[in-house]
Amino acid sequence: MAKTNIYLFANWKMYLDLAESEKLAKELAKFSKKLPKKIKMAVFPTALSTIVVVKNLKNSVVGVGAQNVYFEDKGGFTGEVSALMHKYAGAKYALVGHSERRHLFHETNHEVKMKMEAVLNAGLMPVLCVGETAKEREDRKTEETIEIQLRSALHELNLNKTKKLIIAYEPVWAISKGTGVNDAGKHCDSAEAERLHQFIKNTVRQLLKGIEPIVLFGGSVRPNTAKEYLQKPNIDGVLVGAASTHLDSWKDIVHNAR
């Protein structure tokens, strides 16, 4: 059965500076005019580039999101940017608990929970990221790890205003630094990705009655693998890193999603 919507989210990470972000945003504004209505696209620039990206995508169908937020609205928190500040800058989405935040910056499940609440209170749509490391997978704790992350982030969460939840499954063991596979050469095949997307959806349905989650795959997606993932019934879209920072490769991913 054909999908009603396909979500294509581009996490630009720390790859693009201000000028590069503005250039790509302008190109996407033109390119997005030809997108089918079922394609729901959003980009996640750096905090410094958010305002200029929002400005250039203002009259397009492409949404803008924050890569990270702090859970307090204001205060003496040097170097942080709150969810509310991102909202005022024009963002619509926010990544929460991205694998790099969890494992490079040691973000805890408790902090992820507080950020989820802050994002919702600010009126942004959270994109909750979950996934297991290589060690957790080797120890056969994949489902246990994901369930713990979901239970912690969604506990007593108030989704009354949105009635919508987006989750990105990130198999940490299969995420590269721009090469297509991780340092160990591992790759999450589409069948395994589909299995875990279904597990995530079933878990969320049990935790949040009446909520049908949108689940994206975020495991080093490339133009040549996007179609394979998106053909699976429980994979509603993709969260793309390095490949989303080049217009040509991003166009190829969009083409493969149609």
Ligand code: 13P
Contents of the next structure:
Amino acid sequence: MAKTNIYLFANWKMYLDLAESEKLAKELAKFSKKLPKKIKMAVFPTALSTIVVVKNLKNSVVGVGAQNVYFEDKGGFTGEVSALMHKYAGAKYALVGHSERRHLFHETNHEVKMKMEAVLNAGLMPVLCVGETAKEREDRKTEETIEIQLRSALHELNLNKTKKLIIAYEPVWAISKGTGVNDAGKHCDSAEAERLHQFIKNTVRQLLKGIEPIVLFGGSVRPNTAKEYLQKPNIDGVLVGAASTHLDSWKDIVHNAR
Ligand code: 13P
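Shown: the form predicted alone; wanted: the form predicted together with the ligand:
Starting with the chain above, the whole complex follows.
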């Protein structure tokens, strides 16, 4: 069955500086004029570039999101930016618990939960990221790891009036390290991704009654692999890092998604 919506989310990570973010935002504003309605596109620039990116995409269909938020609204928290501040800057979405936050910056499941609450309270749409490391996969703990992450983040979560929830399944071992290919040269094949998307949807439906989960795949998605993932019934979109930071490869991903 054809999908009603296809989510194409671009996590620019720390790849683009202010001038580069502004340039890409301007190019996307032009490019997105001809997008089919079912394509829901959003970009996640660094916090420093958010205002400029929002300004350039204001009259377009492309949403803007935060890569990370702090869970307090204001106060003595040097170096942090709150969910509310991102909201005031024009963001619509926020990534929560991205694996680089969890593993490079030691973010715990407890902090992820507090960030989920802050994001919802600020009126942003969270994109909750889950996924297992290579070791957890080797130890056959993929489902267990994902279930713990989901349970912890979603337990008794007040979604306010939101009826949909976006989750990104990003197997840590398949995420590229900035070279355009992942260092280990490993890709999560689409059948495995599909199986885990289904697992995530079933788990979320059990945890939050009445919520329809939207699950995106992330981990070295490239123009030549996007279509295969998106053809799977439970993969509602992709969250792309490295390949989303170059106009040409991003355009190719978008074309291949139609
Ligand atoms: P890559 O597409 O660079 O592997 O990054 C995936 C990711 O972490 C998106 O959030």
